[in-house]
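A lone chain, given as structure tokens: the form predicted on its own.
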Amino acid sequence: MTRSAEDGLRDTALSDRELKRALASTWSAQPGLWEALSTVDHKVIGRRYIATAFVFLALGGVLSLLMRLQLAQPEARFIGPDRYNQIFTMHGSNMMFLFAVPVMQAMAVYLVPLMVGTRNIAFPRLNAFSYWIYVAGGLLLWIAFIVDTGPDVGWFAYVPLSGPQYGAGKRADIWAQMITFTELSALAVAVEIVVTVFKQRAPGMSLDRIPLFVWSMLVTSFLVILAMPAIMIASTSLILDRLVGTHFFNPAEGGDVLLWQHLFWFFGHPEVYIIFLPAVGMVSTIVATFTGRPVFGYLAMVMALVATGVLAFGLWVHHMFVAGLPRLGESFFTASSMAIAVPAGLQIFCWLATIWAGKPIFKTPFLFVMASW
């Protein structure tokens, strides 16, 4: 090799190292409080989401213990009726809106960009905004509870109990505003995940090659995008009834109390699968890892995830079977409630086939998955 060729290779190696050093400096977290608060690194934000969600989980656990102490014996005087109603509402709202959905989306924020081979999640500033708006909603709810203005109308806030006639004060307003904050956060994360999966995959990673966890989070994100606007519309209509004097849910002025139930449960039942589907992706990943082989029936697993997402929007009325709806309509939702068990069963059989064909390693994660079945 000539000296000029050697010099050229050396210069190329130096330029590559300089490029890598420059990229590392650009993408790494900078020191300082402001940099820590304004970071847009998906890994940092994902960890913060997870840590914050588990703080809310612990607080919700304390509330559940307080309720159980009150119910441990008849006629107990441990908690008064008003505070008990607040604790009951706070526990449900905290677990559903501040823990269950955020912690699942946090896993996607952290893992999906790594799994599809991109440096960061799509719209990283929107991702940072979604975290802070989520924190704002949680702080609003808990500060209101501390100052004895916590919501007391149940985590479902059924009207007319939560309406202006029976829900005096600002308690139901706090609940409705918290919903707006947390669901806006969830919608932002869902959009980021969809764009990341479709537009930022590594070269050569076609849709039939992405991990099953990524598929589960993609389907979950579409559920969020389609379901969350319903609860945001419901909470906005409620707060307008309370503060502006509209009559969306007032039958005396042409409103309908069942409209609230339809809007709420159109969100509320897909939310069950917004929580469930990420767990399915986690189980698929754990089973594949601890059996030493890919999950059996990749296409079947993907179709089961998609089918679950589609059927999830045909179930909400099974929460309303005592509301006096027509029996013919109820029969459709009964059939849908049974049909959604089919893709779930298919997933179980695929996992069993994977274990049967693999060489399972019985360590804690795998044992936990086996016990959960």
Contents of the next structure:
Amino acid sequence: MTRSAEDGLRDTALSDRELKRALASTWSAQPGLWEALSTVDHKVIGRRYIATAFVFLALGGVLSLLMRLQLAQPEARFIGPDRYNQIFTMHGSNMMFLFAVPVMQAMAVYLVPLMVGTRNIAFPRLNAFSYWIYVAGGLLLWIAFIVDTGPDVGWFAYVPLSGPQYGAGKRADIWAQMITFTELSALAVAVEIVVTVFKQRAPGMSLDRIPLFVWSMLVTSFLVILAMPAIMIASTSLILDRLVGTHFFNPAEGGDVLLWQHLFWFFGHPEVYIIFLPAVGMVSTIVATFTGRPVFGYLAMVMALVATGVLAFGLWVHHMFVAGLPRLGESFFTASSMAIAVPAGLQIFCWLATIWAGKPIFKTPFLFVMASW
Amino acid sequence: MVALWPAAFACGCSGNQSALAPYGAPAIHVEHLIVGIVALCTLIWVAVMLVLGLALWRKRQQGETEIQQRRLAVVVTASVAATAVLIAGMTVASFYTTRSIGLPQRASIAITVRAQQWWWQVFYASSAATPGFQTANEIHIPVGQDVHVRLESADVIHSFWVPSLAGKQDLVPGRSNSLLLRAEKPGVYRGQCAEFCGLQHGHMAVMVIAEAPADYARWTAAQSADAIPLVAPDAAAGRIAFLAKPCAACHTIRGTTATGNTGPDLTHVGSRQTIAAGLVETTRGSLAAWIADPQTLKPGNNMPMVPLTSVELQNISAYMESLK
Ligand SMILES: [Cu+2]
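Given the form predicted on its own, corresponding form predicted together with its partner chain:
Shown next: the complete complex, the earlier chain at its head.
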């Protein structure tokens, strides 16, 4: 293969026409059902991911309407306690594991490769796999609910209520299995995003030039990679306690019920930022676009994202303030929880400065961002 | 709809179960902190919104100068610094709130609450004046005194929360937690299990009755005594039926052969304001309804339906009501 001086960036000897044809046959989708199901194009999968997440959002919304109906009157007899417990557990699990995290990751699956200028996400097959395993987790949960085996122990599934002694039947097992499916899918996407951002950026796009949305997804993906193992350990230990007879969470045999809470919230708190940071990235991008000016303080914004990501792992105990931990520990986690307001404030001030210095165009995306203040 | 909001807020925040209507020192400290932080954050929010409004609609000149850029950088840096200072202030305020609540271990009165699905077992330790005794779902405390509540669980995690008197504290199996309870004013303060604990979590209320020290002393003396012997014929017949039925295997009535420990101590059940953890007021009718069919009133609870003839039911209800 030879390269001529004038097309120094080309790494092929094919003519324009031939090249176009070769690329088209490689990258375009063939018609047909099998092709549709087995596609590895990040745009198709990303759209599908977003659409699926919105279906779960709608289903979860129906559940919350049912809850509000039951709660519209005291002691109403619209839904019995057993079904009600399933409904609110389903609502929480559905919104956290099947909507909020997946929809943010789905946006990244669609947008990040486009924003860094690459044809496809890293590990495209893994990407397709992550979508399908996510669908499997969602179907498992919803089918179980339809046949009256929906989890009924809260989306946080505290032991011992979810353990072998008090969580009878298969309900908590279904919950733990759904966790395994969706966390696997989230981990896979996170790895893809990190590799795409580090390895597949367009020539000349150094890390300090990637859009802030990409930065936010990069930090989010690291959070996923570091946080999800905790919940997978927790849900696996729970399944072992329930099905194999181990005693990780059984105080009578030297287990500890607070171990569950530590593991769960070590994931559960970063989870908050896994949902929050992508949204922050979107706001930065929208504000910059609709004020016709680069975001004020790019470097500071990046530092704020990273700082939020790091602090996110130092706050989980604030979900356990009433569990009876030592006061000194509680004070530490109070301080670290408060500290997160500093990077959050920094971002808000940078947006304000961007709007101040720019010329706002009052189009719909910008209006949405303004309304969110 | 909007017109109804103030009314809804008024209902939600007043009465005897609200952190915003505090009647005990710990709750008062917490309320100050809540109100202070919310007020400060509201001020900050209003300021940010004003700046946002200005930023959106201010008159603009052509082009952006170096100097403007630098000025913006200074303002942003100063705002972040101010945020850090305010945050540090709020953190210190929260430390002082926790400190000023004090340690429950120093209190002179100690009560143990052992939560079960879905009711509260309450133990009063013996004191110089009275021997120890057990009761359920209703805690009496003297006004103006610190009370140490030791919190334990017999099964799953529950949470003891009487918002008008103190913060929330979990009851965790395998552990023992402590809470400082204190009321400054006599009254009935309602609490509610605040950690989801299964089917009847919603019907797991607790009443804290704060009364003058003399009334409290009278109450403890009455509670520590055995059940009084009976005069009314239906109650006496009810007592015989109660002891012959499975009731006695689950419930204790001191002074009788009933020594079960699965359900609440019924020695003075008639003196309690409610039965089944705040579900219904204690009357002969509600007792009869409960005993006839506990599973309809509180589906899934751990008291089974015991088959009784209507005469037995009437007599047992009369007996229960007489247990003052
Ligand atoms: Cu409870």
